[in-house]
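First, one chain by itself in structure tokens, the form predicted on its own.
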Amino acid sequence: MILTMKIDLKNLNEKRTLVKDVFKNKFKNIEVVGWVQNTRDLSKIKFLLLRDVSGIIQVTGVKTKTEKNVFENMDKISRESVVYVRGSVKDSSQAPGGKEILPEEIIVLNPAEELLIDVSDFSKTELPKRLDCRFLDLHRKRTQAIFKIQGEIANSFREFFYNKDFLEVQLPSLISSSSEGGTELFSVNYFEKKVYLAQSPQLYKQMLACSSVEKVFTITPVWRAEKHNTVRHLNESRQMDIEIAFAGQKEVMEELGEAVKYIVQNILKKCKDEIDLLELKLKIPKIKYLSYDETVKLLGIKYGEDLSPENEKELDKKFPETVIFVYSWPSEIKPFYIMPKDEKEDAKLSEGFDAIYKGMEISSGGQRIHLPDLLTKKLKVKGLNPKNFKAYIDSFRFGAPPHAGWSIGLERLTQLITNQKNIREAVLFPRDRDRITP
């Protein structure tokens, strides 16, 4: 029968079949549970289109073979409506994947109610009607994958680190003052007084490198209060950092092009299917060095610019699929932390570096200042107040060795690799100027 009501969900997962078993499997009779993708009467014959995490399956149910009522039922059931279906399995060379399931009994465990977008795979939905109803959005396949990718990313910058003997840390989300000079700080009441949401790791993870850990890196939200609206850009984002002691810019830039390697050949055995359905055309970049008077000849640049997206978009032409680092960028386009060429105050070259992938930038590094004296100057030529960072700086006075790091952005680095647009596409639930719901 179908009717809507509970069931014993303990023993339902005990006895579940997931689809892609079917599909591999010998199997008579069956419980599957899932999503209606869709159904069709063809008057003496119906089919429902049962969806779960693994997979699409057909229910077939024949006028002349299934128990009336169920038959009459199946497609009435509406789209995206969680059912619980019991049944035969059999082969069918007409059914996708070759197998289809015969019903006896059909359960919707919650009906769906008129959806408010277009959840199939080839949805004409805009973007920003599909991010007001994620919740539903989800359901399609293509955003799935998207996601599924995602967890290939970070899972892939995790192991690859682990591999290396570094300390994965957890970090403060809430600071006293700019981690990197700006003024672009979410301010929050904590108590008594006014702290902000980290912008970036920046300083814990310095510390936790200067101390004998020596290797570290993070996987951590952080926050900043930019008022632009760009596809490139979020108010909340998730970094991938780390950090390195008694190392410079070369040995960081080669950690990042490696890890960066690593990541899309994981991507590439791990997510064959993801691909497929993203038509993705995806290769292990190469690596590429420029210095920043290179770069500046070979795009014909004024020198003291930072790259505009344009250059990034052409450096992309002239080198694809390929990890380009700009590296010995101008002090004075450097944060404050950034390690001067040689340890000289006034050195017009710096030990900083961006790294542009696909026509985008996906990291900004390099050495940092260890040295309190050569810190507290530098932050005054940035119109820094340097009491405001007296614990960073202290940090550095009880043996504080040369180090290095950079971070990467998760949504950016999975919109570059899944090949979207629009970096909202790249977040489950993006927070920008407007958007703060779902």
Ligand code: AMO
Contents of the next structure:
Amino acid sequence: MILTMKIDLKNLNEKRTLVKDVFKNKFKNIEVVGWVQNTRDLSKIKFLLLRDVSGIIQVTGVKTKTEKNVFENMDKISRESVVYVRGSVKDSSQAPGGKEILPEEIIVLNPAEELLIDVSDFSKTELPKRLDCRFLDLHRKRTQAIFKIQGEIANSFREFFYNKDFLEVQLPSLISSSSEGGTELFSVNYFEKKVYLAQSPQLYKQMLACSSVEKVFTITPVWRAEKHNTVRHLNESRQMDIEIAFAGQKEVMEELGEAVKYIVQNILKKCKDEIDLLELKLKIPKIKYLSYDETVKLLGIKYGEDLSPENEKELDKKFPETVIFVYSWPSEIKPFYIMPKDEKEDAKLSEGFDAIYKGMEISSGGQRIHLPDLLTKKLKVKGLNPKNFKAYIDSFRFGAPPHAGWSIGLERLTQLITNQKNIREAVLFPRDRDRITP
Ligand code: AMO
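Please supply the corresponding structure for the form predicted in complex with this ligand (the preceding block corresponds to the form predicted on its own).
So here's everything in the complex, that chain up top.
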């Protein structure tokens, strides 16, 4: 009998079996709940594929055996409707996974209306439409796989630095002045003042590393009012940042290489199904160090220029499956807080680096300026007003050690590891110039 009805949730949770456990154990009678992936009517036999968080199982109705009402209505349930199925489990060489459920009762808990997008894993629905209906897009195993991997990236990052006795810190999202340079800020009305959404936790993590806390990390959202519309930029993204006292660019590059290896190693271990589903060719990366000077020569580009997306792709071709550190960039093209070589105000080169992985920049960082006078001069050179950075500059007047750090873009790394063309695939609810909903 098929009914649309409310169900006793307490009772259900005690009795419900997860699909993956149906395959693992020898159950005779079970109750499962989930979404209708698909139905098929072969007249004497009908199939309903039921999907829950753990897997998919075939429910098989047989005209001569299944109760008439159940059999007749099985193929009338719309796709993605939420159903409860009670029945017996049978081994079957033809059923996917080797087991099927012979239904005795099917209850439709909430029928789904006609779907707005194709939710199959072979969906041809274009990305913008899928993003408009993200709640439905998340019914797809492929979409879920990307975020399972993203969760593992963030978790592994946390675990890696917890294991090294770093302090996890929570930093403000509202700031009173720029932390990366003059532009790219979203302003917010804050009582009678104008404040900004944080572009980066940069200045705060530095203050913390300089206090005797020494080693900090954070995962935090950042906002950048850049007008670009590319497949690698978002206006709201999440950064995984670290900052360490008594360290220079070399030390933090080594930490970064080890952290990325650890993240990939954990994904290889814990996300096997997702790797298969997304057909990823993932390997623990090698590490390569190239000075900016060497990189310029290697790629034949103009000295003093940033790397273009094409340059980054070329580096990946030359050094595949490698985290490539391009270090000691010219001061001119690094932010004001990056230490010039040898602590010299007019040094051409700096202690700043970028890391490129799978053809894209995943991180940048370096040693910071911990000397108040040098910092004041550098701010002026960059056209910024030191008065706006008074509290930040002053924080280095009371016992600030040399320190260094970096930031990895969480969505950027997810995009590259899961091999997605567009970074928006790696954000549940992307914020870009044209999208602020859902
Ligand atoms: P940077 O600006 O290079 O450095 O950012 C660090 C990393 O964050 C990611 N990222 C982005 N991802 C998506 N959309 C964006 N608009 C975007 N901007 C940056 C990239 C990038 O490599 N404070 C410094 C880091 C430091 O020195 O510690 C900073 O924010 O993966």
